[in-house]
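A single chain comes next, written as structure tokens; it is the form predicted on its own.
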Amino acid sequence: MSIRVQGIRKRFGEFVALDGVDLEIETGQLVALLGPSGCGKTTLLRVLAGLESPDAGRVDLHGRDATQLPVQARNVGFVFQHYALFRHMSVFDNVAFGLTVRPRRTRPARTQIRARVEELLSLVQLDWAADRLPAQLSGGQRQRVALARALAIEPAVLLLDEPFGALDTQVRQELRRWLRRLHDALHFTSVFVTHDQQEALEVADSVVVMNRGRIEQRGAPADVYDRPASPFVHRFVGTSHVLPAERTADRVRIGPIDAGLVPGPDGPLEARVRPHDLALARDGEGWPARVGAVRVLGPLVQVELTIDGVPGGPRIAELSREQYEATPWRTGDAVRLSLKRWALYDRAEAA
């Protein structure tokens, strides 16, 4: 099922939550709603799911105005952050639920049902739980019984709401890769909220970046963290460091480095980059620096640099291990820095 949704706007009160949102979302696409707590997110995936009324704008499900239309009209799953399980209901009883309560004239029979339920539960790898209770499995097996509960009304679109915020890191990083088999194997249209930047890159067809209830950006997960379209997007999606540039008769210098040709009205700039765009040298051109820290993450480096003259702290370089050790740093050398990448914004439009 293919989204549209149209000029949505949605205040609380003061707060506005949706200023203005457009989108369109293909059928068959996983879609990553991402930005900081506030930004929106989490509204407009209610009013997708028609938990929440706009009150401006349209929402189409496959080309039919659904902005009127009730929950149950919908034909939406909801996969909540905390699970939302019945807790004195059975694994399988928890999955059957959306079956079960369907009026009588569009309720399949009880064989219909435990066939459902039954192929859904072997889907996520727990047909041996189908007897247990909520309590008795883990974070991770809940969540998976929470999806495999939305899917069993066959909806036409999933959406999830942070569903893997409460889990550990090592189990977020398994589900979401589960999710994103799953999703490949149904070929259902998803949206899914998160705050979680690699979670985004990682699982999604396309991210939408979100902030103060309008989209910065929209695009695949490597043009939103190669090319991205604000300040705002460079610092959320990864990691940024701000540098000092200048422009002058249209050639631009980020401190001792030349940025080449940049058209433009003379002035001051702000150059990003990313930790591994910073190239690191004993000696010869580039940006003179000093070595405060050095830590060894695996097999990431982070060497933590003071510029000479830059202000605002230090700024990390990350290198891979097979860089450090061919040439090892250590607190106090003195290094050139060079810039293998960058972006540039008008400091207006930074601020």
Contents of the next structure:
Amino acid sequence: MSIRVQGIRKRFGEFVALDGVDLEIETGQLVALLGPSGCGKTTLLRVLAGLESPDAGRVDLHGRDATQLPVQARNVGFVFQHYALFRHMSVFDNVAFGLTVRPRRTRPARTQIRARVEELLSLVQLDWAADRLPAQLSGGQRQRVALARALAIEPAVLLLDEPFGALDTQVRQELRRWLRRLHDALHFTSVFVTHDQQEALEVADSVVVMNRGRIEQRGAPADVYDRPASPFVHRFVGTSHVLPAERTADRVRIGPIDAGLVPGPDGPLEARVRPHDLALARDGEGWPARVGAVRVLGPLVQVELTIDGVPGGPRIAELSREQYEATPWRTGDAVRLSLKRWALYDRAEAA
Amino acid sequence: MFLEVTHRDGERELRPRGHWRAEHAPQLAREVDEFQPGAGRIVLDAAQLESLDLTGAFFLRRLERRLAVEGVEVRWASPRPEPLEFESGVVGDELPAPRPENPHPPIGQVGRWAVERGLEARGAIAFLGSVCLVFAGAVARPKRFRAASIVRHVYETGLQAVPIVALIAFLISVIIAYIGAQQLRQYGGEIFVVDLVTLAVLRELGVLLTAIIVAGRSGSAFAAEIGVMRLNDEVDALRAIGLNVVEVLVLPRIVGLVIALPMLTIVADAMGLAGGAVLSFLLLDIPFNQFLARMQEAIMPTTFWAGLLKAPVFAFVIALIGTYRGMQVRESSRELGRLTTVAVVQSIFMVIFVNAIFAVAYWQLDF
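How about the form predicted together with its partner chain, since we already have the form predicted on its own?
Below is the entire complex, every chain and molecule, led by the chain shown above.
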């Protein structure tokens, strides 16, 4: 077990950033902390690093209590969203800095430092830029320098705070795949913070969804997407449509659709559905609905649907191009809407 | 009247009427907010509604939501107007959280203020404590003083400030001498202008003016430099690499300024005396050698030191406040500007305050 945190609480004045967080991360995993801004994910990361001290709770790193350890004693590498490179130092000096400032007893020899920095720079494919200043590099390149700098001290745990947040989409995608490869090659434990669900689902071994200072769900990316533990998770990891449902004598009906037996008290429920789990047909079982705008977006086709008698704006169904071409819907068509897959939640939970 | 209320068979009927459009927004807001839901069922009827745009729909939905919050049963007699559906789709159906009762009553505010001040004082004392600890550590192992960094700060806060400090010291003492000359001439005591200028400059003005200029120049620079590093996460990056931030960023600035300010004070003293001498020569025809001779008589052996002694204390105060405020910057550049200003205002205030303490102490000690 590489990281274990128990009962972490942290407040900033009135604002509760972390409200009792327990988390275990195994050695060698790449874990994403996912959540909206203000959910406490960055604070949790900074508590792991020792940049922030928790009001209560305990942090263990590699089986040792590290709650009171200062950053420098924790052997963690930290990568910041805005790179945080030292502006007046060359790329080489930036990467070497963590080694050259060590006290003489633990400092490697000058030649060793040089060799290590050159190795790291070639690892991040920036060996040609050793003498440049950070300002002369692009955002993606700077973030790779920051990564090399974090790796220079040979950390057992690498912590990344929205590492790709400041980059444009293409560089971002490239860099996150590259991070995954780097992680697989070097076998450290990584934790990264992101508010981008795609990024989390694509890169991580395990996703931790946070909301209001608590962990809502922890699981493999596919699990979190397919079996969200709460309406919040459903809404956050993808588009989520709400449909009213009703339970009488353990039998659940989502509008006209029979959703089978789900034991529980009688009363209204909330069904949540992904856009690609909505199915359209000319007739048959399902909600009567009307087709609004139809948008063809490359491989996907979005169809807006207004369901008769159900409040809330139009629902958007996502069809594959093939499905759409087999039955091309037009604005104004009357359709029957059914569900391929759904998740049920109590109303109270949803509020 | 956009909202008409009628009572019938124990039910109330609520009829929005006329044009619920953006141009009537203020009145719509007023009428919707002033409506008292009361108890009992309400029937809504849009039959007399002539037009409804999205602004109108917004207010109509606000009405609906208020009724829902109050637990009033609502039924639409006419079809629910279509823009409302759209509005629900865009804004969502969640009810607004009920506004909490005034969360900060007056006494609570006093308490809150006191607690905030207390916490801030604790933070400042903790900062002072860590500076002292690091300083003690550095005295034990002088290598940790970071000579290169100190030299840079002496250069930036000291050498680069020489022209402005010299000019201002010169001008101020010219003004003092001029006013003194005007007053003292009435008694034929022009020669006492020398005493006035010498004592004022050496004991008070030289060091005080220098400290105020430096507070404006370097106190703000310290706060801004460290604040920018904080915004850039560079401070955290230093910590993550394993460096003591106080040792790397704070101590060199404090030591640098403590070295630089006394030197600047000497420059200011010299220029101040020169200003007095020049004015005395031009206005009062006191030749330079007579000015010097009179000056010798006016001062005591301690006069010069009485002023210079204050310089390192002022320097420490200015540098401590500047670096502390810089370290307080978190996350927003607006804070950076605010805290830079706070640093300057506070350090100037503290310089004058400490100067007053010195004045009382000197008086008591007959220094």
